[in-house]
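Taking the form predicted alone, here's one chain by itself in structure tokens.
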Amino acid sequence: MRGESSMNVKKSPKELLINNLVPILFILICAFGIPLSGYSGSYLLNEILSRLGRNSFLVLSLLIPVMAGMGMNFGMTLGAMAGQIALILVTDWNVVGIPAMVLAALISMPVSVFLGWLCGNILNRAKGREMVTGYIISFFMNGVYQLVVLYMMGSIIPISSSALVLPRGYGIRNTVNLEGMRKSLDNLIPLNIFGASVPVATFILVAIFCLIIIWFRRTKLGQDMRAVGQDMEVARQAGIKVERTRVLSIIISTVFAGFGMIIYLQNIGTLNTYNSHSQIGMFSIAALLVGGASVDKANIRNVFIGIILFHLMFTIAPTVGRNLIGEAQLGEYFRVFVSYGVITLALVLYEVRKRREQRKALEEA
């Protein structure tokens, strides 16, 4: 323990550079790209504030599985699917505004709990390979989701609105208009700063979620999750129900991911029925890693730093590509490339750091 504490306290500049390589790279990319984009400061501020409100809840939902030692929860996509199904139903029932969001959250909750329970139990059978297993589970459940919205809605699940159903009489159209609840939360408490619209109500909700996470870490269940994340065998010997605790962490994450997807889509105002959820897990995880998080350690600060840097890059990339070589599409390719590249780089750096710490521990022993 003494050796571990000394390693945590005394870090060489090289170690600090390696540990923060991903955020440093993104700071350099943004510093290089902002002047080339030609965007004004007020436009960029407006975009960042909007994306902070839109994405924060989703990225925050990833913190609890990390605390429980389960890495990045690629299975959060299951919660996003639950949120989308709830939004389709609420839209069909012609509920609008904040009541629509509340009702959608209530509908998504039991679906998210079931999917999170299912995902958590599968991950318990794949200890040490949770992230890749969660990634594959999200692909499998995407097929189930497509079956529900493409064939069951309108035939088995009653959908009365002709604007939602395909001309054949069943299946949901590619795009669902959420105009009835578009920015209903963002515009609930209007505020403008330097020409930028601030989604005050959304930020209040995000702040409450942050306080819940801080409080949760101090609860008995939160302490159990931290113990399981540090060493499952030691936690088991201490009387903690390891498998149950791990499943609960995934359930909580999936439920909050469903809420986050509802907040995300009310900001967008349009639901792409078959694709809105497909990249949400990847982008949320990439944003968290850009903020300096790792597979075994993440905090609230990483969430907000990551969203700002990652989405600042997302905002300026197409324009930078057009201004540099006259092709905006290059910026689109660059955004996708960076999303996958960040995750790969972060995982490689995590493994390098883990092996280096193990080697130092052996040398000190």
Contents of the next structure:
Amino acid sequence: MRGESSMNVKKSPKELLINNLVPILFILICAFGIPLSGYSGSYLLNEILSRLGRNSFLVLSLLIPVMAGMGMNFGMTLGAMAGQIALILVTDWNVVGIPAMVLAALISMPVSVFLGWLCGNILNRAKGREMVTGYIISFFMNGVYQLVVLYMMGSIIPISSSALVLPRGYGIRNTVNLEGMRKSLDNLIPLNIFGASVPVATFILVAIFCLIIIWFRRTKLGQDMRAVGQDMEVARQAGIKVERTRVLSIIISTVFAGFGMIIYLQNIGTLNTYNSHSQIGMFSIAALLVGGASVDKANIRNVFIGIILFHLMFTIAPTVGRNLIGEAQLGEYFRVFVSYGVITLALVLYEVRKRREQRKALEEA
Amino acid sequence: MVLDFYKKRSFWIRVAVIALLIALGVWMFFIGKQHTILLDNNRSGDYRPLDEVAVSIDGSEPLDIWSRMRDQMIVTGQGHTLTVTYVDDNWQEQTITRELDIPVGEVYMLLSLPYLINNPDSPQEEWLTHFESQAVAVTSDEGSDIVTDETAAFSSF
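Switch from the form predicted alone to the form predicted in complex with its partner chain and give that structure.
Every component of the complex follows; first up is the chain already shown.
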């Protein structure tokens, strides 16, 4: 969000190239990979539309902490866990369709608020190291999630469905079938374009979320977040409750990540109880960075460019790997390696840029 | 001073929003709850099964239930319209239409077609009863292998 005004300042081609290195790299990978994959245009369009629908909400949830200067919220995994717990409960209660999604969203909300509050307070004690702290918190909370799902569900938390509970009588099975709500949002308003099905209702929801983000930036809280993101000390002196604002940004992000996870899983139709959430933060962050965002600057445009490029690579990589080397598994490894690589590259570039700006400021002084 | 929070307007707005969200959740639970109705064409007391009965719920495609057969229909929500069509002893086609009100806590309900056809005006509780599904006999540990390896999600992403 921050730094949009600096877009008007003319930049040299070299600077533009460095600033957009990650998206350019991805455009090149996709331009090279698409002909090699042999996929038809309509197949790729279908895949991209489907992936845009299921991932946008998750990636958009990352924008608010960036606005508050807290970097990429690796703690969004906590929201994903809340969403999954809600989905398990709703599946056990035999609630289906859109009501199941709404109910799951409502159940996930207090859990997400609590986890977001916890995460935000911890991050306030680790200022300047929010991302790595968030990442470690998500690992820690993963353990708590496993304790709840593997030991408490079925024993302390009543779960009656034998399709969900492990044969031993407590704990949830490895996979939960979400057949009752599979694509219930995506297919709510059916539309086909060039043989590709468009998840219209999901896109409407995403558009509403985009509008909320735009509106939120103009609110008092949004302005406070931007002020905190630019300079915490200046914001504090201006009377803004910095810690509270930062906690709120993480809570909002976690709640929306929970909603995003529900939308994501209704599209997939199956919940991998113990690992669906584990990589969601990393992939969402990687997608946002591929779209040209950085740790301190991200906008809605980055979200959509990122999802398109990142998921185009994700779709074609296994086939390209198979066609080039005869090993589909290589493509699988490639996309995982690229996900981590993109985050590393974006973090390094951010640090290089920050140091260059500091050096320039020193020279000017 | 500490107990003055309830005098603030914002407090009551928050309470109202939370109450609204809870009410929305309860409503969603009611309208989204799925029930399985077992359509039973077996002997029920003194009532013999019919040769063929066509059953439709909420105008769905009729389901033919033959003598001594049982089939199922899955419905969402509590209020439904049941339509049963059969041929009587005089070879006349008869249709019974009844309103169903399924208790929210029920997952499986057994609908006795011979009883309903012979007592079309009887209360719902007499021909639509609770059905306890038999526990799933677990013969293997299928699905019990817990995979907590985080990289396992890569392939499904």
